[in-house]
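Read the single chain below, which is given as structure tokens and is the form predicted alone.
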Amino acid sequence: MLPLYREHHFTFRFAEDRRVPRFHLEGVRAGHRVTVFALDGDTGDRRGVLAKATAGDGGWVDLSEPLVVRAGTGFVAVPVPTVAVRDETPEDIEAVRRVNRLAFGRDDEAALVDALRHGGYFRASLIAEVEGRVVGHVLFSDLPILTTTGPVPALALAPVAVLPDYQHLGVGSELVRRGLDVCRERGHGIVVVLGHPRFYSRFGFSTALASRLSSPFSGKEYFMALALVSGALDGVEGRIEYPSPFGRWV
């Protein structure tokens, strides 16, 4: 069972049905995290995530549950890359557009980012790099909450974009984690997001914290809020005012 090594990906193919409890990754150090994807037997493309594991001594990866692989298919093991997150610079604008276009397969999110940038709504725009290549982007922009006593500052977390080849490798998580830290360091207290509850709850977002915020998405499980500092949402009740660039979504 010999892997084909290409661009840090290890591809395993099989001519017969196989039950795989472990496999070997040449040159991968112990403790390095690995994501395992299904391999399309016809196209060779990566499909859904089969497993996540950690390399042991000598590059051997032991799986919690054996993989059952059918003849003519296989799997791709991808060591999780080292990700560097930093602020966007003017030189990154085209790369940010490209990441958003490729991540979502359309121009809408790239256009939203441009409109929010040009409108002066940016509060934190961070990119993720792997070996000097821009592979991800996250944006935090103004999202005031209108209350009976006046507006309360808040931020929208949107969009989060990762190039397809780097999805499910922890890049998005690192962007969100670092982005929230940056927003906290810059004095922001509240962040609102529309997203998958299982993913965003890991960072402290919850529907309960958004329950007193009125928006077109109120009551939906994917409408969540986070208090970056303790008590930031205490007593806050009002209507979220999405800036005009969000018009087509709200």
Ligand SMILES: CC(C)(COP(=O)(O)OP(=O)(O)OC[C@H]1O[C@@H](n2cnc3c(N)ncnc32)[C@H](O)[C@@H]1OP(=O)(O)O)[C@@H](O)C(=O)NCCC(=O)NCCS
The other form holds:
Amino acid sequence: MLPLYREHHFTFRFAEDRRVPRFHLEGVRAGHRVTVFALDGDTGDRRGVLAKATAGDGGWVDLSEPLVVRAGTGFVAVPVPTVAVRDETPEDIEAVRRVNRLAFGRDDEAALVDALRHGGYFRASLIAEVEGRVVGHVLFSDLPILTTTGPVPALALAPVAVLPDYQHLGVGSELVRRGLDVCRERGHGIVVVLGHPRFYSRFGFSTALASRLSSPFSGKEYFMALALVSGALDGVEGRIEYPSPFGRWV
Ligand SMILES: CC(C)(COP(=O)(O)OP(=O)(O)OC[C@H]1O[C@@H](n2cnc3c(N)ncnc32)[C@H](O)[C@@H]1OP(=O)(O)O)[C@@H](O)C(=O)NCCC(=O)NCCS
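Given the form predicted alone above, what does the protein look like in the form predicted together with this ligand?
After this comes the whole thing, all chains and molecules, with the earlier chain placed first.
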């Protein structure tokens, strides 16, 4: 079983039904994390995530459950790349547009980012690079909570985007984690997000923390908040008004 190695991906194809408990990745060091995707036998495209594992001695990857592979199909093993996260610079603006367009498959989020940039709402705009290529982007923008005693500063996390070929490799998580650290370092205390609870709960976002914030999304499971510093949301009750760049969504 010799995998076809191309651009850091290892593709395994099988002529007959197989159960695969382990496989070998030439040149991959022990301890390196690997995401395993199903391979579409007809198109050669990657499908859903089959497993996540860690390479052992000599590049052997032992799976907790054997993969069950049908004849004519296979799987793609992708070693998790090293990701560098840094602030966006003016030279990155086109790459940021491209990442958002390709990740979402439409122009809307790239346009939202541009509108928030031009409106002066940016507080942290970070990009993820793999081998010098921009593969991901996350934006935090100003979104104060309007309370009876005045506005309480808060940030919106939106959007976060990773190029399709780099998804499910930990890039999005690294961007959000590093982004939250940067926001905390810059003195911010509260972040609000609209997104999938399965993805955002790992960073501490919760619907419960957003329960006293009124917005067009109040009560929805995908409307979540996070306190970057302990107690930042204590006693905060108020209204969120998304600024005009969000107009199409709210
Ligand atoms: C969502 C997104 C940013 C995550 O980035 P990523 O690099 O793939 O994320 P990670 O590898 O760190 O984490 C992957 C996990 O996130 C969750 N996840 C990823 N995409 C998801 C989605 N569309 N819905 C729900 N959960 C999702 C899953 O739990 C996934 O785990 P898995 O890899 O075992 O399937 C990326 O998939 C993306 O750009 N998607 C298209 C744009 C988008 O939907 N952005 C989020 C809304 S603002």
